[in-house]
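The data below hold one chain only, encoded as structure tokens and taken in the form predicted on its own.
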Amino acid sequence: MAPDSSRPEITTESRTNLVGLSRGALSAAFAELGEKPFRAKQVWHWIYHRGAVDFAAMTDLSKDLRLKLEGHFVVARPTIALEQTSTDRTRKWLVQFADGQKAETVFIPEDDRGAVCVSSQVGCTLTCRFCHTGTQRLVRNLTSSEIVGQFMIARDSYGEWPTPTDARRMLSNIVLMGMGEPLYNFENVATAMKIIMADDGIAVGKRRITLSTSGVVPQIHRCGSELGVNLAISLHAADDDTRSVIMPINKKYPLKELMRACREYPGASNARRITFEYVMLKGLNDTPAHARALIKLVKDIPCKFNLIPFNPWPGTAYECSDAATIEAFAQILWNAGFTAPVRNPRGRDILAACGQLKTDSEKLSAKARRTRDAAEAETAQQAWAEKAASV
């Protein structure tokens, strides 16, 4: 079963945070107060478009609107709790929310520009063996807030406010292949991605966002025609029985379903390919005969493939397929007509690459949310009384 997704917004003191709204409950939350469509309108722009993280900095409202606008909201971000460079550039960070749980944010940079890789969920609802984020159990689905506020935090990061134009930007795309399978967290993961694609505002188009699903049928419809944005399929077996092996989602939807819904995909064409990704695994998937029925597999699908040299990670029982096997199982592809580019890892060395995600958060159980929650409120409290006898 899919996880609940109607989770509300997280508020910070009772007050609600702008960040993550679509822009209709934004205009409803400003007419609640009385406040005419235009005056969201501005705050909008001050959020998305240059970055502003309080009310004090929208110097073009007045102040006492600003006050008003403070007494009743938020405009903020998710903490970074670790952030990590890794000697090939490539920049993580551990990202933490509201309710102290945790998921992982990577940057990968080229010369010119970059993917800003984001995660949908806490942990995983899937159980892919090759994958160490599978490894986490599901804690819960991100909200549209925590899905913004990634990317956000990204450009805070590499200073990228206000918006700059497609020419000089640095984050200039977003691949949805963090923590989490997207397609099950569908309703946070569509307000956001409208939020980042408004021109009045972070302006990532629909053709530089790439959503990757590990083949949940339903959704795969749904979300070309609601966002239109690229579709990566996280496909890695070309027959059901070691797709099911690796990736236990295949029994609900196998491969007959999951090629039908590609087919199907609205806007897939040779101008917009599908991407299958494709994960090198040793003596699993790699042989001339696997590429072959590969081949047959995608036919008549306009697509692409992306193979991946499999990242390691603590504890895994797999090994990555040799640089020779997977230049020959390229190659294979490529006389049959298909882009086969092999992808160059990238951050492997602060587990930051493909299939490396991971964090520390853990579903907890409603007594021992109550306990630390307790715990947290004690700390607070002597600290307070701490500060409070020093002055």
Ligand code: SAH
The other form holds:
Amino acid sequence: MAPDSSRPEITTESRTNLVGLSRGALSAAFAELGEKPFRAKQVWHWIYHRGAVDFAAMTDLSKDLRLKLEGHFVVARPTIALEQTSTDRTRKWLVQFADGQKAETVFIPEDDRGAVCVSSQVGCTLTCRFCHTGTQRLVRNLTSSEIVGQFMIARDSYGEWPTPTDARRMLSNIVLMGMGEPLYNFENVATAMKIIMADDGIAVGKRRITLSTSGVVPQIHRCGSELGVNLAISLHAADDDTRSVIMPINKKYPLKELMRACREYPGASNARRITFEYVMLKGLNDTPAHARALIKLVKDIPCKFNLIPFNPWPGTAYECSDAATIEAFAQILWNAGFTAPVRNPRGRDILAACGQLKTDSEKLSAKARRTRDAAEAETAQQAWAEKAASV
Ligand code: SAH
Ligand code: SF4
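Can you switch from the form predicted on its own and show the form predicted in complex with this ligand instead?
Now the complete complex, all chains and molecules, led by this one.
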């Protein structure tokens, strides 16, 4: 069952971790100790604006109060089991939680800003064939504390405390594109994002947060109405036959329903477009005919594309499309009036690029997966060729 983020998280030492409690839950925890709401507000500021990790640093609280708080609470982040920095400066943390489970967090720097890619689950229940995380079984949802904690660890690593003004931040954006399907852990993701968005704390605005989903249709509307963050859809194919093979969730929520949810996404407009992510898989979804089908599919949706060269991982059956094929594909989309940049793979040398994240726990052996994927890819290609021939 999903952990309930409205309840304080109990650490092994049975003191409550304040990180990840919603504002209401934090006030309630203070009220239980007989402390006024403004004390909770002060502590919130220390935790999320200043990055304090213990009560001793909270110098505008009396010594007595600090000791009292210390007796009941902790301000704890997950621990860092491993940190690696790529030759292109991408940084990846293997983050360990109180129960020993691990997930990965990645920072992708640009010249004067950058995005922190946050995980929402340990593993993933879904089994997208091209994704390394998809080979790992779901262990559990991450709590709001563990989701917020990932961003705080990244800030610690770059010393970005207290919260700098927007213009002076390296860690300017958040993408929920790490391990897991965020819309299968919506409550905890929502609590965490509300904490992260709060002006008097970490203060990353909703326009700087992007949630990526494989297409959990029933939760998409909520994501827009409750959080108002940018939406990215892992589309990867324009026809149900191909998409169902590479993304089994498509059998549950086929393209027609997914496109309807996109058309109805609250706040989507030409100024705030939905991003369609499209991983380029050699011979599977990368021909000019596929590009034309894509244009037809997204008619009337304010959107842009993000073409992702497939990032290989040990044991995969897929290959990345050739550079010229990707270029030709992108050109067709640009010619039809769409923005369609090709995502520059980052952090490949440390397996930090899209779809390369993975911790322990196997679903299928690599060999069994390769055999299955090769057979399925062939069937999908045939189905596509037959359809294309009949158009
Ligand atoms: N579960 C969510 C978010 C995490 S994946 C989702 O699926 O949207 C982040 C992005 O990387 C998704 O678009 C995903 O489809 C893509 N991806 C997965 N494996 C990949 C790979 N091996 N190469 C390139 N992109 C990949
Ligand atoms: Fe899960 Fe996303 Fe990977 Fe699919 S692409 S297996 S939904 S993490």
